[in-house]
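Starting off, we have a lone chain in the form predicted on its own, written out as structure tokens.
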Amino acid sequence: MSVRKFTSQQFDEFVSAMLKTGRPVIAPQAKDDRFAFGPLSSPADLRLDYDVTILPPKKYVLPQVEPLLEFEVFGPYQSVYEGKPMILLGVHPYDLAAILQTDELFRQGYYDKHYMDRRKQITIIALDVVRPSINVFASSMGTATISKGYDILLTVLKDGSILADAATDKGQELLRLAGASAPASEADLKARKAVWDYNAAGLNKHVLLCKPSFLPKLLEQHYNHPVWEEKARLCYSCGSCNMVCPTCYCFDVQDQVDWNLKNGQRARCWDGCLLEHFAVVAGNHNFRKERSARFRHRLYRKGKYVPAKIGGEIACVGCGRCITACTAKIANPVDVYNRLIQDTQLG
């Protein structure tokens, strides 16, 4: 499929093309001095020069509450879907690989039909980061540029124009909304894959000492390791890396019965592996009642649970959040994983 260049005029245009469709477009906006995913109104609010938005996009595919189904108490009920056509606009390379990942973990044993009906009608437009944020690692997770999931992939170029690649049917149809466009040249397509080569390796402000395949197996010697209960010491409990993070996906399924005592709503929320009264059961019995071993279960979910899940792809793509939103500073997971590396190499 061709790849299309419009200046930013142009790109406006399409844009407001978009908007006129009837589908919601949803885009990273300012909000106050950080940016925001949330409903599009203008081309003039869309900022494509974000450097990561306070919550990932995952938030318009895992909704933090979802209605599940509906149902009379002791008497029927019946499922309540809630997706419908949407398109995603904006999206960072290494929030779409975590989308990708998402997506494998819902297709995986039970097919969870409300999630995927949701994830088929979202039209996702990706875009090549164009500042990066103050504490993004995506370079390190291999994350920082993509090759598929998208429908359109968006570069903007150094002169300000930008590059729209349909890679899907869907794409396609899209982009012919556009106005006036031209065909790439050579010299712009020579432009893109220079962007594509500073941000495989620039995307890069916590530098991972290995590669991420090598983390299963780092991880399979270091479980009673010290870094786990010096860390916990200082965490909170909050959830707030888990909150922020695009790979975690843990969510808690509650029933809710209206005033009227006859009918309620049964719906899912966001969950975190941090939250102290995340791993308990019946009888009050807690799994992972000790910090340090929630904190050490965040990290081999990352570095090692979901890998085994998923043909080996790391939980963690790099996108910083977590780091910024932990104020007891103990989140970042490269510190973590590297302590972990320069302790094997001294054993």
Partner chain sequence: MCECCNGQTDIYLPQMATITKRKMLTDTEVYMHLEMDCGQDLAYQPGQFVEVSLAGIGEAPISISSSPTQKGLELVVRNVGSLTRAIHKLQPGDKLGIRGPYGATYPIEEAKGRNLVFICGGIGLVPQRSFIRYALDHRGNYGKIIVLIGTKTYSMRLFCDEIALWHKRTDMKVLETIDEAHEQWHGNVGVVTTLIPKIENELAGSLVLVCGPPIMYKFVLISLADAHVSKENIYVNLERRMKCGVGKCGHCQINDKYVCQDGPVFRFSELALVPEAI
Second form
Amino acid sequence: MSVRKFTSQQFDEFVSAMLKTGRPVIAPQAKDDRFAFGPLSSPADLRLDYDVTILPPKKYVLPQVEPLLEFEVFGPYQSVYEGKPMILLGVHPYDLAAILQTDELFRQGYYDKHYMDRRKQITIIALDVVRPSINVFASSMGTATISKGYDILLTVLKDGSILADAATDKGQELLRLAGASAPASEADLKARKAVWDYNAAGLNKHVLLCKPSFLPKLLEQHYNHPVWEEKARLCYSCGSCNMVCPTCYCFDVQDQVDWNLKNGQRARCWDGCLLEHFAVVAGNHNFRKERSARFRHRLYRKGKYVPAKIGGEIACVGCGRCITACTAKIANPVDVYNRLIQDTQLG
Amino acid sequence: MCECCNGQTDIYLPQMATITKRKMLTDTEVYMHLEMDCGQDLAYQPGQFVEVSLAGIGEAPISISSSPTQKGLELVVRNVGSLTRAIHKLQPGDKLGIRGPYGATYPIEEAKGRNLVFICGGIGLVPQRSFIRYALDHRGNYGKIIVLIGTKTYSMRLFCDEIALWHKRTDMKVLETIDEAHEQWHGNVGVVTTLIPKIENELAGSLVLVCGPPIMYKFVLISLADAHVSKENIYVNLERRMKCGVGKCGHCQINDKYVCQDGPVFRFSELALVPEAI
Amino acid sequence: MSKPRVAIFDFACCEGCQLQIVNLEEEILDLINLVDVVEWREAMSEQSSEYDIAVIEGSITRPEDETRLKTIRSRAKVVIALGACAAIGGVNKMKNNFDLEEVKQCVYGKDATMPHLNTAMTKAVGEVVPVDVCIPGCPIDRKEFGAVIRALLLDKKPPIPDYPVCVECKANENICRYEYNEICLGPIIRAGCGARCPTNKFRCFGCRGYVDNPNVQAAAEVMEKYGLTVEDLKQKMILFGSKQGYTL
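The form predicted together with its partner chain is what I need now, so please give it after the form predicted on its own.
After this comes the whole thing, all chains and molecules, with the earlier chain placed first.
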């Protein structure tokens, strides 16, 4: 199917048609002075012009609390799968890059059926960034545009029209719901290319001084660099950087029991490696007791450890959310990485 | 995972097992023998662990103490928290959930024909026992077997009856010590490292397998370095919070290693670039 | 197995935390199914000196209250400190910032010397007797109360978080109050309330007390980044943070 072009009114009709399918449509909407992904009830609430959402769309792929098992107290257990078909509309390229990484992490080794079952039921409509957020640095990370992983890619052109490019059968099927639209012209595709070219360089409020692919090597040399202690001195260990991160996927598992004390659920919930008790073992020994060690661990995971597991791709997608969320203003990965670059002996 | 459960696809779903024997080894450690309700033995190797769960209370990684050469599964659980307290209350006939086995094994193949020196501190003996028993059951495959056991106090010693039998064997050497002197104890007093000089002549070319509390590793590894044991010939068995057991949740990660996948048994030389390990 | 007997007692407080138990509504029936409430002044007239679990609301502000609390402790297997006053001393601890005589004069004027108005330095329950579980908050979160009771009945560690409010605040997708240049205590205060205040666009007042290892010094330095001062921060820490061991 060729790329389709919608006027904004035609696009609203397309959104209405999607809403009528009965599948939840999850999309960016205004929340107070910011934006958040949530269930859409009307095309009027959709904000294709959003800059960044407070939390990434990860919350629909890996929910904050996700039941894994139901049980009777003292056993036995039964698996629970709560995923339902869903349309995730308006995912920015950097957030999609993060979801694709998470897919791989839950797929590889021990196949996580809970994650994969939910994920397979999600149709993703990506959206090229219209307005850069205050702290985005996706251009530095190579995630400002994306060419895979979506079912449909939307691009808003300068004149306000919207191009929709279906990349999968699921996407094409969805696009068939649309009423009026026109095939995109050569000029439209050129205009889209201009958006991509702009974003590839323009989503860069913090400029990383090296190619992202250099980060694993960079980090190899700076495990004991003073920057870890300098930054972490102000760290609250509040986990905000973990909570808002689209690539953080660590979790805790807890059993909840109903009032009858007979039935219950085992659920996983988001956890964060910055939190003080993350690496505590039975008997209370804390294997990552220092704030600086935890602070370093996050940036090593993003720049070295996780990339080693997923074929080299850097696990920071440059969304900038941690920069905004960090009350102490120490979380900026670019600040830290650039500092290390300055102190690196080349050659 | 046992043969018949292999088709099971939910990695978080425990299989039920029944406690067939139970014995308090100390005031705080219970020994349990379990059999899988599906009737088959878990296909595990020495060094691996299982996730043990009690629905409603929680789940925790527990090292396997038995050898695959024997029937059933043996665990030793120290009473340190809610889950282990609840496990301590269980009796024969009661059930537990089991996931696994998970993790890397002791180098049972590489060790063939080599002398083995086990250095065990406290409940570090529990996983080591799996390989000790395995090696004894394949006695011809291994050279000398030397076991050093250090325990904090007299009353905290584990597997006393079994160790008494080991002492009687002529095909292995067992040295014990306790940190704090006790009137009924006539053996060595002092930390486990004080036993190392007694077997120093045996260390050359041996595989040395170390397991114990975090603080023990530092001292034992220094002693082994002093005795010129190469890092390639040392294996350590690390404890971390292996919450999921399957390399996802992140809790057991030390630098780029996942203890639940890459360990808990590590060749010490492989930890050279893993400063968080020891 | 007979049901555990629960007695609920109050000391210096507004009784708002007990009210949260009453506010469990239907769930209170679930609670009654699991435990025998043998004494609860706010909800029933019976009294008892035999109980397994003592729920203590309020802070300890008079010598005679210490005696009463010690008696309760000696009778109970488990003591729960309920709410900010019991768990950390609560707003009553503001009193400890002043000279006791001055406080009495200020509050009671010419009646300050009357024996029934005698008062001492405010103490949290845990400063008088050992406490098994603290359920902090002003008022408590009733969902958390339910989860703690169920955990105790299963002999399980009560699920009181040991991380800051920010975790729950971020999970609720709130905008950080610092972006509005407000001093929010969330980064140093124990979560478990579901970040109730910031979710309703108020700063965190700190009613649940500090996390295990709050980076209070960082809080002081971070003020500058928002054009605020350490004095501003100190002011905000007085309400629930007075004499809590972490000072600037």
